[in-house]
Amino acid sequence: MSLNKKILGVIFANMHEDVIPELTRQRTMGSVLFGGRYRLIDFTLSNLVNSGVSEVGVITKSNYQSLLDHLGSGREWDMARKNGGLHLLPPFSSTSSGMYRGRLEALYGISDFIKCSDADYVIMTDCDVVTSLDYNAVFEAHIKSGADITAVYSTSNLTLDDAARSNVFGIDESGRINNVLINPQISGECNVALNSYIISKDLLMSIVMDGAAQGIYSFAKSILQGKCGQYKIMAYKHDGYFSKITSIKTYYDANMALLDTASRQKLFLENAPVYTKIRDNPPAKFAIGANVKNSLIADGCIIEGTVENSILFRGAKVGKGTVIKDSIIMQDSVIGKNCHVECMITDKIVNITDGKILTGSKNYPIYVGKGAQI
């Protein structure tokens, strides 16, 4: 896949961190671990790369050390280039900008970077949606419709809690967005914004500069909602598989969904691989007597006990006599002997000592913080 126009990708790595504060306390939204070996930004960045975007800027804000370590030079995404490639953009990118409050202020902070790009269009996207998205089709629809802005959405049945952390579009018969509800108190089937937009560079810079002059900083409230009558904002429906992270529960569910073969095949498409940083770990080791059912086990794991319906990240260790069910065990965590762990999310480098019983529920999974010892 390759876009036939020069496109600049802009990824917001810190947006929506408030929906999963447990996981973003020490990292950005983009560097939250997912699916046994990935980070959330891997899906966003891979979509851009697979669509032929060769220049991407990643806007950070705080707690971005793990993100910098993960992305590095962008070599794993074939983005380590002399021209274009991957650019990591910390806050305070210009002397006149401060810590940004919203998307427009973040864009103002990197305005020199955008102006220096020879791109004609900009794709803006966040890291809270796990999906495989072909931006070629989005761009073609954008050009065909003559839109000022094209926003990607999908239909989904939302609970009140999910809707309260999402933006919902009203769309007329021509596909134009005529209403934008921000964190509404509604439920049922909705047109959910997937936080991906295509806009011409000239129009984007005009909006950003006007926003800076007027002191406005929210792209959703001031532009999508406030000026949907002034700008031609078209909706592009994404019919593929997606998971939107709006809470620790939806994060848990999105991971658990990967245990279903059909869901994995819809997300990991043959012609659109998901790239990530590679660690030189040995293969997973299964000791005599180990029992593993319907689970994703990453490289470097050592399993001596029982693992059922769970996801184990790289380097996790499970002791003899231990039973792990319906849980997410992140990187380099150690579960001792004769433990019972059920419906848990353990962050990186967690040490659960011998004989412990930790049980949550599928509706309320229990989270154990990074580096904790129990």
Contents of the next structure:
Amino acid sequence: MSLNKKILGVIFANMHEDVIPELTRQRTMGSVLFGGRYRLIDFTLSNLVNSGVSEVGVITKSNYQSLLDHLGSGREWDMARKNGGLHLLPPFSSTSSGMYRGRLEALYGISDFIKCSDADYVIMTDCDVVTSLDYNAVFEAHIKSGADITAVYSTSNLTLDDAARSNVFGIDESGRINNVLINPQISGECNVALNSYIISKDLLMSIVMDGAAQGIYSFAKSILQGKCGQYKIMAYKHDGYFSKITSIKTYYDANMALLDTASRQKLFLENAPVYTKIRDNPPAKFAIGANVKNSLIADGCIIEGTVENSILFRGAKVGKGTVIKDSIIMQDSVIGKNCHVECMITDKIVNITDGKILTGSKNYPIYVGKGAQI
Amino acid sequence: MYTKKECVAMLLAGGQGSRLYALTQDMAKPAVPYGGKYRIIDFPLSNCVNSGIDTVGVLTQYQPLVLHDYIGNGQPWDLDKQYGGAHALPPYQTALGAEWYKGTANAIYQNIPFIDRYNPEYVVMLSGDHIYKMDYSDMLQFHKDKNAVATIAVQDVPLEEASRFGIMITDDDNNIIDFEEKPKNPRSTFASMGIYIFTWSKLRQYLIDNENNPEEDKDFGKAIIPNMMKAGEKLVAYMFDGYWKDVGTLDSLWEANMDLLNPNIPIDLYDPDWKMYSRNPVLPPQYIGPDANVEDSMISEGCIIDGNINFSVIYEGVTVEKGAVVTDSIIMPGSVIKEGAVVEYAIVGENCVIESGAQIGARPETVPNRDDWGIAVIGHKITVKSGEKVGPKEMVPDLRK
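What does the same protein look like in the form predicted together with the partner chain, given that the last one was the form predicted on its own?
Full assembly next; the chain just shown is listed first.
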């Protein structure tokens, strides 16, 4: 796969953090752990890389230590390049980038970076959608339709809560977006925005510069919603598998959805691998007496107990006599002996000592913060 | 310091590993998979890095494609360095002509220019045949303390096994006074581990003298070590009592994998202070299905397991379907064990398909005569058809004849 035109990728690593405040207290949205061995940005960045985008800037605002540690030079994504490659863009002094209120201000903060790129087009994307997306098809549609902006969406049955944390498109028969609802109070089948856009670099720069002059900062409000009559904003429907994270509940469900082999096969395509940071863990070890059913297990786990309908991240340990059910156990967490852990999300390096009983429920999984000792 | 390395490692990785038959048809022995996600060469390479040796020449000759591709620029082992790092060293052409590596000594001789670039005090010689975790810096310190010209790592083996090894005869002060290659009546139980440290200035001269003497074998064991001994150089034995296993035969390769599952055997891959590095595959986590039963096994990333697995090592990207049985076996990367297939006491190579109802290997107690029993071996990229049976000790394709 490769795009003929040169395209610059811009990832907003901090956007939507407010939807899962527990998980983003110490990290960006992009560095939230997902699916046993990934961070959310892995899906976003791998999609760009697999589509042939060879230059990507990652905008960060705050809490970005784990993000920088995860991405490093970008080598694991094949993005440690002399020309192009991965650029981490933390807040820059004397501009508003660190304090940005919206996408336009964030872009203004990196306007020098965008100007320096020799790309003709820009893909803007966030880290709240887990999917495998081929941008070549989006780009082709963008060129064919002669759009000013192409926005990626999918149809989904939204709950009131989901919709209140999403943007929903009204689309006319020609595929043009004629109405944008921002965090609407609706439910049911909707055209939900997947927060990925293609736009020409020149138009983007003029929008960003005008925005700075006029004090407008929200791309969704002021451009998509406010100017959908003026600009030709076309909708591109992504038919592939996706999950959009709008709350701790949807985060939990999106993880659990990976226990379905058909879903997993739609997310982890053979020709579009999902890259992530390498940790050099040995294979997972199952002891005598281990009993694992319907679970995703990452490298470096040592399992002596029972694990059911759960996701174990790299280096998690489960002691003898312990039962883990319907739970997400993140990296390097240690669950002792004879524990019962059900419908829990334990963050990194949590230590649950012997004999503890912890239960949440499927509609309200309970979260245990990073490094907690119970 | 950009003008000198104290110690450079030379890893002899050109061997065919002919006793691994089907597994080494397309790749050199050091590239053979081991331990669920590693290849044999990961052990000496990781040992080097963990011991502080950052310059490694990997001498290749037999089927080098997989090995060269695997080593790449050395990055997975942190061996991509501006000065030093990992270098694959295949035989090459010179103004005077071209020749293969004619023996271990000749292979190092041909690479004297490589070693000279780093102007080292010492050279560690390693092979890609063994599984072990060893701190070469301790051995180097021993070499320096003893003021030796050559230090040979040895392991105390049971007397009845000693005749399988090169045996070092030492005095009370660890000085090697004699050695015997696979002696019928061993005079000592100190087996050479194939790990040597030499003082480079000395070794360099012995290599040149050896090369200039057409009468001599171009081999360390047959010429260089005896020559040093004859000349009265100080050769010492360095005792190593950790886990060390030769994986040169199908049986020993199988055993070495099974050792990882035995808590009483001291090879711990989970030790954070001595990490084993490897080139990691880009695959999602393994999925253990609702009908799976997995016990006492190691399983790697990208596997989809819905069958019964017991006492086995399963490499990355393997599928074991519902109702399939894998016990006491090694399944190498990318292979598929279909519904109802049975694999027992076997090694299945990379990217094989074992179709439904096929049966590979057998438990030892099912074979009346124990001499007829052995590990069943399926080479790489082999399909075993539905209903076919590969008995114990059988090999597909059979290359023993």
